[in-house]
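Presented below, as structure tokens, is a lone chain in the form predicted on its own.
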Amino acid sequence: MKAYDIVVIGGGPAGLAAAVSARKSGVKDILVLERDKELGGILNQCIHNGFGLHTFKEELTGPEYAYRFMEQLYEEKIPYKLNTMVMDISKDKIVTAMNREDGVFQIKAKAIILAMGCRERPKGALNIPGYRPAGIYSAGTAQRLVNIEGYMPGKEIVILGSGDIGLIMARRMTLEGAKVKVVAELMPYSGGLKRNIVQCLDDFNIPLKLSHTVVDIEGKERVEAVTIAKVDKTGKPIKGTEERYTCDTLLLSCGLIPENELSRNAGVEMNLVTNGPKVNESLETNIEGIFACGNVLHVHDLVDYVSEEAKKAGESAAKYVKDEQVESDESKTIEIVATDGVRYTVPSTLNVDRMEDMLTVRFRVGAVYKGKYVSVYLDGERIMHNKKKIMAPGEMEQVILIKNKLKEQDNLKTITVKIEEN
């Protein structure tokens, strides 16, 4: 059985950034395992621009952004295996994988970085009535067909869900000559970035109907028409509000789910809100030496934040391997509580002794808030109260915790992040 200091599972933007970061932190023995036939992950099919403004201070396409990190991987001579499917991770960090060249093989790792990304929510999870004709695609599958394979899924399109991929595909299909008739969204707000609503829908006069869902799909061999209807506050369709659109294609952009089957089987404790692992200030899971970053941890809005988080995971894994972690009493672990409009936080626990001078805590809100405040409490004392013009579920928010401020508090038990009126 081969042994490596760090095994990175996933060769997308998170895995690449984590591997490079770990190497720059002084760990030589690193291996990246990627199930696809090339590195870069989902970014290879994201040919639109808007990537890299935070990381590289310039606007790049997805493949350009991925290649910047691939170049760093090549420069650092970090080995990687493509077309390699990881089958299992054991609690004592033995990775079982398979590919054509090696067959089934095992690797003993001192540390593992989970960077498997996420997948789209499938049609089966959406409870849409009707037959199962051809012409129903997830937005990501359609994106791959158009941008990589060179196929057009259809000519008359209805999109269900206003996630970022769905919004971007509304524009992409329009530019390729298709007619996007409507984007329907079950929630009373969009799940995508504001800039994507403006640039992908408003600029092309594509209607966005909030609080609407698909109630019928017509056609046995191929989609022929789709009926949408307005929904009430419980998500139930309202009779008499149906609208029928003739079309040959229905694209689904109904959310992303972190790829965590491997994590669960390894015994990693999961966050029920994010469907990703629970992590501490070092992005370490409840299993010592297993770290997580990127969309496998929680679904991000910007890839720049994925890279930033992955850099941190790489540094933390390197410290663990080199036994440079600060020794600390586990009883000093503080819970970060998300409440009153804040759905979750990453990380969900921290140890003040082990954290750096500043810690970025990322979170998402559960509804659209205008002119409200983000507040942070140490036990009962409020230490932060920042007014935000607007907050929406489609965009990640963050607060910065200062180590010295936390140390001033004796016997600190909980940090609470919440939304307040004033």
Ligand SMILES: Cc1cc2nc3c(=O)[nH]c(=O)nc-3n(C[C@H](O)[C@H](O)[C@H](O)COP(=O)(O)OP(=O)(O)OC[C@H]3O[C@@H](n4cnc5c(N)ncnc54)[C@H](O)[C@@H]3O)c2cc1C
Contents of the next structure:
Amino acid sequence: MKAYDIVVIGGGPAGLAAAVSARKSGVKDILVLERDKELGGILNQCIHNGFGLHTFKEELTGPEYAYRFMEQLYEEKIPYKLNTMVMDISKDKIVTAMNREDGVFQIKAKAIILAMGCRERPKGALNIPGYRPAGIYSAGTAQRLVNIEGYMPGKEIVILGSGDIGLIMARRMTLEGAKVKVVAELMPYSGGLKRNIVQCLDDFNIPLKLSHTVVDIEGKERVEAVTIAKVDKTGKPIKGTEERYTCDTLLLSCGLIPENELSRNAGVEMNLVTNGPKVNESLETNIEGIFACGNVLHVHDLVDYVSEEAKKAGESAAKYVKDEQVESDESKTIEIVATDGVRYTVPSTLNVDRMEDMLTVRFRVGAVYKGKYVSVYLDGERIMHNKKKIMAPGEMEQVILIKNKLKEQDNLKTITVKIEEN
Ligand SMILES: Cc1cc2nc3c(=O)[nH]c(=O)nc-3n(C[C@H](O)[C@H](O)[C@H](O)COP(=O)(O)OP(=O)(O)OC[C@H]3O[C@@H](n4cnc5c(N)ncnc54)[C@H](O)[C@@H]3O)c2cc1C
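Please move on to the form predicted in complex with this ligand, as the form predicted on its own is already shown.
Below is the entire complex, every chain and molecule, led by the chain shown above.
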């Protein structure tokens, strides 16, 4: 069996940045495994601009952004295998994968970085009544058809869900000559970034109907019409509010789910809110030497944060391989509690001795909050209280914890992140 110091699973932006940073941190023996026929991950189909504003201070397209990291991988001469599907990872870090050249093969890794990204929530999970004719696509599939394969999924479109992919596809389909009639969103707020609502819907006069869902799909061979209705607070359609749209295509943009079958099978402990692994300050899971970053850890809105997080995962994996990690001591583990409007935090635990001088804790809120405060408590003491103009579930938030401040607190057990009125 071949052995590598670090095996990175997934060659998207997270996997690329993690591999490059592990190499820059002094690890020679790294292998990236990617199931697709090219590196770059989901960014290859995101041909719109808006990527890299934080990292490169430039507006790049998805493929351009991914290529910046691919170039670094090539410069560092980090080996990678394409068309290679990882099928299993074990607790003792044996990776089982397959491709056409090698067949099924196994690799013993000292450390593994999980960077498998996420997938779209399928329509089967959505309980929409009506027929299931041709013309129903997930927004990401439609994006791939239009931007990579060169096919138009339809001419008259209704979109269910206002996540970023749905918003971006509303604009894309319009630019390609289709008529997007409406975007219906079950929640009373959009799941996407504010900038995407403005640039992808408002600029093209596409109506966004909040608190609405699809109640009927018509058509036997092909979609012929879709009916949407307003929902009450419990998400139930309200009788008499139905609106029927004739159309040939329904796009579904109803959330993303981290690709965590491999992680689960390996015994990695999951965060039930993110559906990604629970990680500590080093982005290490409960299994020593297995790290996670990018959309497989939690769904990100901006790829810049994915790259930043992946860099950290690469550095942590390098420390582990080089035996430079501070010994783990369970009794020194501090829990980061997400409560009062904060749905989760990444990481969810930390050890002050192991953390860098500053630690970025990312989180999402569960509703829209205007003029409220993000507060951080060390046990009972409030150490941060920042007023935010607006916070929404579609936009990731962060707080930065300072090591010296945490060290001042004797016997610290929990750090709480919450939303407060004043
Ligand atoms: C439609 C859309 C629009 C977006 N728009 C923007 C934007 O405007 N600006 C912005 O900053 N961000 C945007 N993002 C977000 C950004 O693209 C993602 O956050 C980022 O691509 C996530 O990187 P990742 O490496 O974690 O995942 P991915 O890019 O999904 O990469 C994961 C890789 O792992 C591989 N993989 C999975 N399982 C296996 C396996 N078992 N074996 C081998 N390989 C495997 C996959 O093939 C894939 O290549 C957008 C995302 C989407 C989907």
